[in-house]
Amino acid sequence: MQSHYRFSFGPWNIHEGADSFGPAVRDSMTFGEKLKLFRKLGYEGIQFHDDDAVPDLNGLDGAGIAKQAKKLMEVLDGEGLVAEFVAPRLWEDARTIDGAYTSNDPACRAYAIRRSLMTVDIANELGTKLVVLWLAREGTYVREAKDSKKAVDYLVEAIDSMLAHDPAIRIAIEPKPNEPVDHTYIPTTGHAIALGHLCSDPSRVGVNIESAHAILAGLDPSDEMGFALAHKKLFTVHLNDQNGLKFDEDRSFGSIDLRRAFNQVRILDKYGYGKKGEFVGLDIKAMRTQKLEASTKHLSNSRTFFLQLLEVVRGLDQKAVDGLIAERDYEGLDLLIVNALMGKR
C-alpha cells in the first residue's frame, strides 16, 4: 500500500465552460491565478502541454525555449509545485489537420517530430523525465485515406526520435478510441503497450490510462490498469468519469459510477502505484453551468472521492472477501462490496 499519494492536474482543467454548442459561461483565469490554486486544493503536481509551459514556442529557438522554461521553473519552485509531465500539443496547428506523426505529408510529419523534441527539452528544463503523447489526430475518417501499417511505422519513428534525443526520457502513450478523429490507430492500452515493444527502448515506453477513454472503448478502466501494471507500464493515470458511450465528458472522478471508481482505486493501491513517485493525475472539467467562484470544486471533490474510496478499499474485510471467492459466492461478494460503498459493514 502507498502511504501518501501525490495528485496532479493540468491548467486546462480550470476552463471557461465553453463547449462545441455555445459560448463560454465563465470568465477565464490567468495562468498565474491557476498556479496559486494547486496547493490550496491539495495538489502537488502540474501537468503541462508544451505551450502551457512555453507559449508561442514555434517562434522560438532552442535558447529562447530554455529561457522561458527556466523562468517557469522558478515560479513552480516558488509555489511548491513540480511538473509531472509535458505533452506536445500537436492537434491545434494547421500542419496537423490530417494527423501529426501519421500525416500523409512528410513535411507535416517532420514538423510533429521537431515539436516533440522541443517538448522533451522543455521537460528537462522543468525537472521531469515524463512526456505524455495523446495521439489525437493519428487516425482516419476514411479508411482508404491512410495506410495503417505505415502509420504504425511513422509512430515508431517519432517515438524513437524522442528516445534518442534524451536517453533518460520516458514516453507515456495516452490511448483513446475516437474523438477528434473517427477511429484512432492506438485506441487501447494493449495497442499502446504493443507499440512500445516496436520501439528502440521498450522499457521507456508505457501508458497514461484515462478512465473515460477506456470507457469509450467499452472497457473497464481498472482492468486496463491491471493489464498495464502486469506489464510494468503504468507510468501515470488520468482519472475522471464518463456517463456512457458519449463524447469525452471528463466528469469528476467517482461522480458517475462509484463502484467503477472504487475498483480503480483498489487496483492502484493493491499493486503499489505511486511508490516510485507516480502521481494520481486528474483530467476533469467543471460542469458547464458552474459559476466562476465554484469552478474548482470538481478538483477538490475528485481528490476527496479518491481518498474516501481509499478508506473503503483498505477497510474491506479481506478474509471475508477471500472466503466468498473460495465458496464461489459472488452474490455474497456483490453484497459485501455494495454494503462497503454504502457505509454498511
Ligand code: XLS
Given for the second form:
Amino acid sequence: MQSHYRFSFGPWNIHEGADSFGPAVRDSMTFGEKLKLFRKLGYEGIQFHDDDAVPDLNGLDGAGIAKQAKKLMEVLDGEGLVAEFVAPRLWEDARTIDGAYTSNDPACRAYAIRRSLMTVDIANELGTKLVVLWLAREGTYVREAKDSKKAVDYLVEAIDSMLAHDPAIRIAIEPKPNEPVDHTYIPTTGHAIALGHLCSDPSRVGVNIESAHAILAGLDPSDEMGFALAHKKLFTVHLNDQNGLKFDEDRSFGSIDLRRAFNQVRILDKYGYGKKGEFVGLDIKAMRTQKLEASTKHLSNSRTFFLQLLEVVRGLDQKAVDGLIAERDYEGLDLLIVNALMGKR
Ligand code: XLS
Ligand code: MG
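Same protein, the form predicted in complex with D-xylose this time rather than the form predicted on its own?
Let's see the whole complex now, leading with the same chain.
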C-alpha cells in the first residue's frame, strides 16, 4: 500500500538473545553488518543510543566525539540512512546505579547532565534535532530512598540544561512505569507531558510512546497516543507488543493483540502522524529461540503488520461505522471491527 510512513529501529533491536537467566545464543553482528540490513528490511531511520553512535564516549573530549560522529554521518549518507534520534544511555555506568538525573549523589547527577549534553552534540552531528529520554533508573526500589518532589525538580533541571545547550533541540520523554526499578517517577504519557510544562520551553518537550510501556502501566497504547496527539506532543513512537503484566517483552508489533495494534495504527493514521517527518519507530526484540539467520524477522514482520493493518484501517466502511455509533449499536460495531480484522465483510 502507498503511504507516507517511514520506519526506524535501533541497533539494539538486533541482538544476541541473552536474557537475565542465560547468556547469548547467537553470534553478534557488527554495527556495519546491522547498517546493511536497514534498507533490506524496509527501514530508513536509525534510532541511536549515544554510545551506539560514538563508542566509549566517556573517554573522549568534545572534539573527539565530534570527529567520530562526523565519520558515522558519512557512513549513514553512503547507506541512504538517517538518524531519527539519539538517546543518552544513562543506566549502565557506575555513576547511574542509583539513578541518573535523580541520583541522591550530586556528582552522579552532574555526570548524567554532562553525558546528556554530549548526546545533544552527537544528535547535531548526525543531523537530527530529536533526543529521546528513557528514564530507566529514575525511580526507587523503596519509597523512602528518594524524595519524589525533588526528583521532579531534578528532572526539570536536567531537561532545561539540554534545552539551553541547543535552542533547536527537542526532547521526547519515553515513559515506563517500572523495570529496572520498582516504581519510576514518569510512568505514563500524562506524567511526561506534565513534566514538559514545568520546563523552560514546553513546546520542545514531548513524548515517545512505547506500546509495551503503556500496557505495563495498565493503559491502552492507542488512548495514550490520542492524549499525546491532542497535546501535539507525539514526537515519536516505539511500537511493539506485550503479553499482559510481565517483564517488558518487546514482542513484534501486532503479534499479541491484533486489535490493540489496529487501534494504534488507526489513531496515528487518522491524525496524520508522520506527515511532519515523524518516524514509525519500532522497539522490538527477536525471540531467544531464533537462529542467527532468522533473527531479524521480527523487524520485517512488524513493518508488514503495520502496513497490513493500515490497509484494514483505510478499508473500513466509515459510513457503516458512523451509522452504528449513531445508533449506539456497539455490539454491531464490535462485529464490524472483528470482521474487518478477519478479512470478512
Ligand atoms: C527500554 C527502552 C529503550 C529506549 C531507548 O525499555 O525502550 O530501548 O527506547 O533508550
Ligand atoms: Mg523504547
